[in-house]
Each structure stands twice: as C-alpha cells, then as structure tokens.
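So this first bit is one chain, no partners, the form predicted alone, shown in structure tokens.
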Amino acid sequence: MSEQKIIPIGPYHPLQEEPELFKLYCEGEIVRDIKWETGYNHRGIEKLSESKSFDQSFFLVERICGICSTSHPFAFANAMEEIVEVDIPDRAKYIRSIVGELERIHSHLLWVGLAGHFLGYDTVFMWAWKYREPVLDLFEMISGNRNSYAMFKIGGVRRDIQNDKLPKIRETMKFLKKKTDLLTGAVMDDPVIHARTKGVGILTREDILEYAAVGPTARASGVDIDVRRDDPHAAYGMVDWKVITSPEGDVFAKAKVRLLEMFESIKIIEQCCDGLEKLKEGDIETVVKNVPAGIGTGHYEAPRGEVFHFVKTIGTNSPARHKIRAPSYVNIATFKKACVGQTISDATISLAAVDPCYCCTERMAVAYDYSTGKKVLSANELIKQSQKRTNYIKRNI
C-alpha cells in the first residue's frame, strides 16, 4: 500500500467563493477518505430574524444568498401564509413564479459557466455568462435590482410587472430558447466533456435517499421529486412544465438536468406573462394586517433544490422562532460518496456538481467549549462581537 497523503480543498481555494475545508486522503492518485472543517462563516439569520418585523425579515432572509435571493423570501412568505390563512392574488402569483424562474435560469448559467471552467473549457463559461447577463436585465427592469430584489411580502407582491414590460420579457425568452439550445448541443456533444463527466462522482438513487439530498442533485440520479410539482403554491400549478429527471447519477448527468431544467423556466415565465395579460394591473396584494399567534412551515424548489423556513409567531410583529434549511445543507455532504474511489483530478468537479453554497448553510447560534463542552458565547454575544469587528473594520478602512 502507497503512503497516504493529505490534499486540501480551502479552506480558501480558487474553485470556491466561499471559505469551507475539505481534506482528501489519498494513495496515489486515488482519493480513499475525506474529512470535512465547517464553522468558517457565522450569519447569525435565524437569531436576527427574531428581532426584525415580519417585513423586515423578507429584507434579511433574502441576503442568505446571493444567487437565492428570491428563493428564500419565497419559502418565507409560504410560511406566514400559512398562518394568516390568506390566498394571493392570481397577478402576484404570476410574478412570484415569473421571478423563481428568472433565478433559476441565471442560477443555472452562473452554474454550467463555473463547471465549463473547472473543466478547463472556458469557452462554456464565457458563453453561459454572457447569456446569463440578459435575465439580470430582465430583474433591473422589474425591481430596480440586478440581485435581491425585494419584491415578496404576506399577501403578495410590492411590485408589478405592468403589461407593456410583457413584450421585454418574452424576447428575452426567445433570445434565451436559442441560446440555451446551442449550449446544450455543445455540452452534449462534446467529446472532452463527455471523458470529464460520464461515470464521474456517481450518486445512485439509494445514495440520495440516504443523504436525504435534493434539487437537481436528487433528480440527476433518478428521484422525481420538485416541490413546485408536489406540493403547488404561486402559479406553478396553473401552467403546465414537468420534472426533468435522468437516471445516471454523475456529474454529466447533473449538467443535463440543469440545462433541460431552463427550458421548462422558459416555458413557465412565457406561460405566466400570457397569465398577467388577462389580469387587471395593480391587483398584487391581499392586505394582512395582523399576524396572529401559530406556526407555519413553507418551502420553494429554489435553483440548489428545496429550501425550508419554519416560522412561530406569538401575536407580536416578529417571529419568535424562525429556523431554515437551505439544500446545500443536505447536498453537500454527498461529496463523500461521490468522491471517494475517484481520482484527485475528478474531486473539484465533483464538489462543484452539487452547486455548494456555504453561506446558505452555515449557521452559529452558540460557541462551546471543544474540550470542555461548556458554552463560551451566547447568540447575542456572537452577534455583538460581529458588530464589534465590522466598526472596528469600518473604522480603519
């Protein structure tokens, strides 16, 4: 047997934009075991949602991420509607879904592009990006914003997409169909992309029931599950798209499956645009005045696969408790499975093919003690010693 070396990933590296460490043991150049260091990033969410309104958590829960930006104010307000027991109106689901899909396009681009790269394909990536700038613009026009754009609230929406923006957004689709369709001929008939991908980081069907994990990295290896299917909210079952799935389980797999995935996105926003223009302008909001004591549980397929927030309100105007999960959290602990036996070469790949956020997952309510077990630092010290560091920064800049 070969000496066993250890190969790092992070916890700063140039495949990831966000700090996280994982360590490869390796004989050779097969990866045999690794080992995963979290607790780089402290966010804090789900203890500051508790001292927000319930509007001003729209605003908070929406800087989980980036990328999710719409995702998480999505499962948010399911969840406080399910404790008002309000139903929106037909317009605000329309933009709701129009907005979701929007994201999920640009998700999957920003995602193709970064694999076409590690890949060392950077054709795929100047490609994927660029197409990817055009839905950016389709979010400026709609809420001023290129990324978290504000736009959910209890009841509805806080602005329209009036109809003389309809026209803007179905060239884009257009333009997006034709694109979309040159770059999945290129991914799927490329003979490099073919050797780094197929058979590459495999996850069987059992794997991910498992891990529990979801989104595109759960139907890419044959488990036909998509929460706007199963469980329909918003306009999502008032037009008609369906689940893309694909048995093999590695990494071209995962790839075929987003790519698939925005032509259904594109389906549903043209779909969703004929649906406003039937609709009276302006009726986006079902007014709630009071949140009454409950508790409401709300999930949306974002881009990564199902986000959750649970929410209990105790008749104040702020959650008491307010927990998320995000799909990273699920996902990304399948990189054991998909990694180990493999080569190092297809490790970075491998990672990647999961989509990983850190900064959607990671998550520090209290600091303990490791040798000791005892607690060292309460939430509200965390969130002081965080405020304490940014003036200090702030300050010397």
The other form holds:
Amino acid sequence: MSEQKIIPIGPYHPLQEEPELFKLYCEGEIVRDIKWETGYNHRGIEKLSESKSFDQSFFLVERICGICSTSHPFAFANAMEEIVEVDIPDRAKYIRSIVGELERIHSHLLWVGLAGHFLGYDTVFMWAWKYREPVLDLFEMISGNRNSYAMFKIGGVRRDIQNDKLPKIRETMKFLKKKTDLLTGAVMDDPVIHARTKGVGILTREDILEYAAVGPTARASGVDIDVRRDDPHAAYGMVDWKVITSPEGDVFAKAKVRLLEMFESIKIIEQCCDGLEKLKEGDIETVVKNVPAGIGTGHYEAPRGEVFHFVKTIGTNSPARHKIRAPSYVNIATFKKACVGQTISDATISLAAVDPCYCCTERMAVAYDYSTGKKVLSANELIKQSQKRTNYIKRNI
Amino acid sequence: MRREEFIEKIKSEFADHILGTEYLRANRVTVNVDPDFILDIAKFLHQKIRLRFIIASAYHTKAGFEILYHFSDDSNGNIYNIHVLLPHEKPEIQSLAQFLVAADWIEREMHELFGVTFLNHPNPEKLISEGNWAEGVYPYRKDFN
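Moving on from the form predicted alone, kindly provide the form predicted in complex with its partner chain as a structure.
Whole complex next, starting from this chain.
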C-alpha cells in the first residue's frame, strides 16, 4: 500500500466562506478518507438570542449568514407565528416570497459562478456574478440594502413594496430569464463541464436519507423534498411552480437543479407581483402584542436547503431557547460519501457541489532550483512583485 | 400520514412508554416519551415510518434537561417532536448516532454545550470546542454566566 498523505484545506482560506479545516487523506491522487474540524468561529448566536427581545432576534439571525440573510428570519418568523397563532396579511405573504426567491436567485448565481471558477472556467464566474448584480440592485430598491434586508417581523414585514416598484422588478425578471437561459445553455451544453462534473461526487438516494441531507443536494439525488411545497407558508401555496429534481446525484445534477430552480423562482416572483397589484398598499402586518409561552418549530427552504428554527418561549419578551439548524450542518457531513474515491482535483468540486463553504489549495507553491537548492521565488519576492505591479498601474493611470 | 394516524401508530407500538401527546398548531405534534426507550422509538420513526430526522434541540429548565428530537414527514410537512426529560443529576441518554449518522454532530454539540451524556456514541470527539474551552463548563446551561 502506498503511503497516505494529508492535504489540509483551511481552516482560514480566502476562498472559504467559513473557517473549517478539511483533511484529505490521499494515496497518490486518490482521496481515501476525509476528516473535518469545525468550531473555529463559534459565535454562540443561540445563547445570544436568549438575551435579545424577539424583535432584536430578527436582526441577530439575519447575520448568521451573509448570503442567505433572509432565510433565517423567514424560518424564525414561521416559528414565532406558530407560537402566537397569527395569520399574516396576503400582501406580507407575497412580499416575503419575493424577497425569499430573489435571494435564491442571487445565491444560486453566486454558486454557479464559484463552481465555474473552481473548474478553471472563469467565463462562467464572470457571467454569473454579472447577472447577480441586478438582483442586488433590486434588493437595494426594496430594502435599502444589498444584503441583510431587515424585512421580517412577527406578523408581517417591515417595509412595503409599493406598486410603482413592480414594473422594475418585472423588467429585471425578464432580463434575468433571458440571461439565465443563456447561462444555463452555456453550462449544460459545454463538453468540458460535462467531462469535469458528470459522474463526479455521486451521492445516492440512500446516502441522502442516511445523512438527512436537504435542499439541492437532496433533490439532485432524486429525493423530492422542498419545504416550500411540503409545508406551504407565505405565498408558496398561492402560486404555480414546481420542485426541480434530478436522479443522478453527481455534481452536474446539482448544477442542473440549481440552474433550473432559478427559472421557478422567476416564475414565483412574477406571480407574486401579479398578486401584489391586486392588493391595497400598506396592509403589511398583523400587530402582535404579546407572545405567550409555548414552543414553535419553523422551517424554510433556503437556497442550500431547509433552515430549521426551534423557539421556546415562557411568556417573557425574549426566547428561553432558540435552536437553529442551518442546511450546511447536515449537508457538510455528506462530504465523506462524495469525496472518498475521487481524485484530488475532483474533490474540490465535489466539496463545492454539496455546499459553497469552499476550498482550494491552502498553501503557496514554492519552486526550488535543483542546481543551487535555493528558492526560485520566496514569499517576500512574491509580495515585492505584487507591489511593483500596483505601482506600475498607479503610475500609468 | 395524518398526525392522528401518527399518534395511533406510535401508541400501538410503544403504548407503555408514551407519557403524553400534545397537538400544536396546524401540523405539529409533540410526543412525550420515556427516555430509556428513545433508541427503539427513533429507530421505529426513522426506519419503519421513514421520517426524516431534522435535528434535536436541548434546553435547560428547572425540571432538568429536556431534549426535543424533531422529525419531519416530508409527504405533508408535518413535524413531530419527540420530547424526553433527563434529570439534573444524571443527564444520560442512548445515542441515536448508533444507527443514524445524521444525529452524530448534534449529539456531540449537545454534550459540549449542555453536558448531556450520549451513551454508546460511535464518535464521541469534540465538535466545536476542541482546545478552546474549559472542561466541565457548559455555556448553554441556564446557570452559566
């Protein structure tokens, strides 16, 4: 048996969204085992939430993740509304769904871009992130922020989307439909992407059930689950859309599911705009005065899968216990199935396909000159070269 | 499966170990069970009725340590909470990770944050506090300051 080498990825890496350490145990090019370490940046948000009022907790949970910053408030609102037993106005339902779906589009575009980048396909990266910008502009128009939108509260939403803003949303959706079509065609028909992603990082249906994985990870292995359809809330039961699944379980299937889901999101947003037009402006919340003692379990289909919030209240103004389960918590564990047996170069895209907590090589390459034994390019020399380049650009602007 | 059917099924299988049931709003149910039989009950839910394990939530009250195991029926969006109460003096319970990989992380996390011991856990290493937290100090307990 050849010797096993450990390739560490992380814990801190410019391309990883979270600090995590992956250790790939490799024999030659093949990954034989994978171990991971987490907890480098545990923020204690569940404990912190116990010291906040319910209204403040919305802002706290929004900051769990920068990319799905509306999914956590969405699930938290669902949990709280279960405790206070309140029905929210239709207008608030439509607005919630619009914000949720816009987030899905920008998150999926971000993933497609990153996946392209890690395959060495930077054109996809540039395109995807370019078309993500109009979505963030819409967010700025709706909420004033490109991220962390602060739209949710118990009983409704904080801000209305006035009807005069709807044409802009429709126009952007039309544009995105065209561009997503272009992007989907480019990705799905490309022979290089086929070669890099088909049959790579396969998760079977049994793997998904064993690890209780959720979201596009599960749907790309033929497990037909989606909280938006299974447990309808907000406007999801009021509009026409379908859940995208694919049975293959490889990286290509995950890309396909995400790309096609964007079209469904566009469809939902357009129908929500129709719904908003028929309703009176301003009717966006049911006022909730007291939160009784009880327990609430709320979930929402975030771009990466089901976000789950459990809240226990005791009649005071803050949660007595607030448990949060993000989709990556269950999806990351499937790395063990997806990566083992792959080559190192496929392991990176397999990790990216499951979850965008992404990785690349951690270390810088240092070349030695055989004859002299000296470093050809040291760290300082690299920095000097970079500074030289910056100075050159500065001089020539 | 409607939630009434679920209650019927679990009662017919574990009649003596069900301590109470509670219907919450719409499609949520809490079933209070005897902690000594959690392994059999969870096996029944996961392997026989094919429910999806979402996560487990622990919390600390005057009565002791309470754990809710959340299971989801994805055919209709029902969530079933299986509730157990563990005494202050001896917070111990059988580990579900023995047969359910999905419970591995959360049980290790609960052990670190609440000090609940999961018996026969296949991989009882630290998950989040390795090398950066004192032994025997459990930050999510109510008496922690």
